[in-house]
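Here we start with a single chain on its own, the form predicted alone, put down as C-alpha cells.
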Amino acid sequence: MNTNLTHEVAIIGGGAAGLAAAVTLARSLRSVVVLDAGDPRNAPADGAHNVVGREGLAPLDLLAAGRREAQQYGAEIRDDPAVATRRTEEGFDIELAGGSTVSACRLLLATGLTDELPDVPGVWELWGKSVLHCPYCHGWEVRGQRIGILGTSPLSIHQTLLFRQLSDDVTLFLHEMPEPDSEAWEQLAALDVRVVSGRVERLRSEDNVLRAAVLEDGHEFPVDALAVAPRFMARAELYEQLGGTLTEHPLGRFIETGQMGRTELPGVWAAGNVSDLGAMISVATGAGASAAAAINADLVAEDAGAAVRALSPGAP
C-alpha cells in the first residue's frame, strides 16, 4: 500500500457536516482530507429544505457548490471509501477502498445514517418522492394531499400530528403499531384523522407515482404521498474499529459526543446524523462547523505545547 503524507485531519463522509468541516479547518490553515463514498442519504429528493439561501436546491447540487467552497481554501477530497481504520503513535491510519491508505492526526467522522424502511413492497421504490418520514424536510410539497401514516410503533401517534398540520385529509394505518391508548384516540377523532386497521401489504403506484395504500384483505385506500418511520442506523463501522460504542435510542443508534463533538475515543470526533440521528442539513452543517473548530482548538493547544518544549528542550 501507498501511505500518503500525514495530514492534520481525515474527515470521513463529504455531506453537509464533513463539507462543512473541511471548510472551516481549510480556513484555519489546516491540511485537511475529505473521504467521500459518494452515496448521500438525501440523493433521492428532489430539493433540499430549511437550507438559508439555498432553499430548495437539489442535494447533489449543494453537496458539488460545498465541495468547490472546500477545494477553493485548499481541502481535498477523494472519492474514495473509507473501509478500514487503525490508531496509530502519530493518529489514526485510514485504508480506502481503492488500495491506499491515508494517515491523519486527528479524525471527524461524518458518516451520516442508513435509513432502515419498513418491508412493504413500494416503500423503497417510492421512498423520497410519495414516500417520506420528516414534516419539515418535506411536509410543504405535500400539503393538501392525502396524506397517509404507515403505523410502526407509539411514535407513529405524533407523526400523524405533525403531518395533520399540513392537510385536512389524514389516514392512520395502524399496521403494525400497537393499539393507541385512550388520550391518542381522543386526538385522532378531534382532528378527524381516519384509522384504518389491518395491515399494508403494498403500495400501489402508476408511472412512479403513488396511487393507494393496498391492505392484506386487498382494501385499497387512495393516498398521495406515505409517512414512514425508518430505523436510523448510524454508519459507524470504523469508530467500532476503534473500540467505540454506539448508543441505542428509540428510534435506532448512534455515536453519543459530548460537547462539538467530541466522542469518547481520543482525537476522534462525529458530526452530522451518525451522532443526531435527527439534524436535518442546516444542523449537520452547524455541528460540522462547531466540531471542526473544536479540532482546531485541540490542534492549536498542542503545537502551543510543542512550542514550548522546543524552546525548553529539557522540559518534560
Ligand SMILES: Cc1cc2nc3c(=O)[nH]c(=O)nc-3n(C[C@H](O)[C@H](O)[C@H](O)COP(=O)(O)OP(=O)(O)OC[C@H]3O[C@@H](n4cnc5c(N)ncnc54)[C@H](O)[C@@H]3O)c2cc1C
Given for the second form:
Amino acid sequence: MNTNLTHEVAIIGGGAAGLAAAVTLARSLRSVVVLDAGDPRNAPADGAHNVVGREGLAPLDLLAAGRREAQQYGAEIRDDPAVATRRTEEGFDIELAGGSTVSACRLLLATGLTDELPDVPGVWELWGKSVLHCPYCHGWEVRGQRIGILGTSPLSIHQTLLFRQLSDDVTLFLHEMPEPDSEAWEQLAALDVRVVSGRVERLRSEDNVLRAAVLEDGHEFPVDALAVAPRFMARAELYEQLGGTLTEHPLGRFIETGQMGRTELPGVWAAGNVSDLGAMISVATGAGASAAAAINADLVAEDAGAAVRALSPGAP
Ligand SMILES: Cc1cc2nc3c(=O)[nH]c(=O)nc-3n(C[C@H](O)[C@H](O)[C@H](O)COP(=O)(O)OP(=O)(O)OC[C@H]3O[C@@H](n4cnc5c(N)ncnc54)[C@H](O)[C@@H]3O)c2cc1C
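Can you now output the form predicted in complex with this ligand? The one shown was the form predicted alone.
So here's everything in the complex, that chain up top.
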C-alpha cells in the first residue's frame, strides 16, 4: 500500500517531546501527524516522576493521556515507525515501516535516545527497576537502601555523590573507571562511601530482585540497587539520512540545535532527548512545545509571504 498524505508538520516520535509539540501545533490549527514507534525510553520504569500534576503515573499511561490531548485538537497519530526520509521540493517525504509515505512541509525529530548499557550480565534484565542511572528519576524509590555504583568513567564519582545524598549505604565499584584522584578519595572517605576494587562480573538476582554484585574473583557484595552510566545515543538515523551531522559528547551523541530546537538543516527541528541527552520529561515537554512554537512561527512567516505574493503576482 502506498498512501500519500500531506501535512504541514510531521513529528517523528510520540514521547513527551513529540506529543507536547503536537498539542501546541494542533492548537495553532496546523495539520500535524505524529509517527510513533511506541517504545519511549522510560518504558521499563514503574512510574514517571517529577512530572507536575501527574506525579508517579506509569510512563505509558502518561503518554496515552498526551495522545488523547493531542488528538482532541485534531492531531493525527500513527503507530508506524518512520524508516526513511528525504527532502522534496515542498518539504519532506517520510517512509513508514508499514509501507505508506507521509509528506510534510516541516519536520520535528523527537525520536529520543537509546541507552547503551554497560556489558555486565544482569544489567539489562533489571534496567529501570533496580538498575538505575538518574537520582531524580528513581532515586527516591531506593532511598536508604544499599546502593552500588558501577564505575565506568571519572563521572562515576559525581554519580556516587548524588546517590550518597539518598542513602548512607553506598558502595562504589571501581570496575572499569580510572583510579579516583586525591580529591575524590578524600570526598569518598569523608562521606563513608565503601570503595571496592576489581571488575564486576555479573549481577545476581532472584525473581527479578537484585541481590548482589559479583566480582570476577567470586566475592559478592549485597546491593539493593545499582547505578550505572549508559551511553546516551540519539536516535538520529533519519537526521543523518537528510545530511545532518551528530555532535559527540562525553556521555554519548546528539543533534545540536539552536534556539527553540532549530537544527542545521532547513525545515528540520529537534526536541527532547534526541537533542538534549540530559532532558527529563518536563524538559523534553518544554522543548517540544518550544520547537512547535518556532515551527508555527516559521510557517506563519511563509504564509504571510505567500499572501503578499498572491496580491502582487508580478513581484519576485
Ligand atoms: C529507566 C528510565 C526511567 C526514567 N524515569 C524518568 C522519570 O521518572 N522522570 C523523568 O522526568 N524522566 C525520566 N526518564 C527520562 C525520560 O525517559 C526522558 O526524559 C523522556 O523519555 C524524553 O522524552 P522524548 O520524547 O525525548 O523521548 P522518548 O520518551 O524516548 O520518546 C521517543 C519516541 O520516539 C519514538 N521513535 C524513535 N524512533 C522513531 C522512528 N524512527 N519512527 C517513529 N517513532 C520513533 C520512540 O518509539 C518513542 O516513542 C527516565 C529514563 C529512563 C531510561
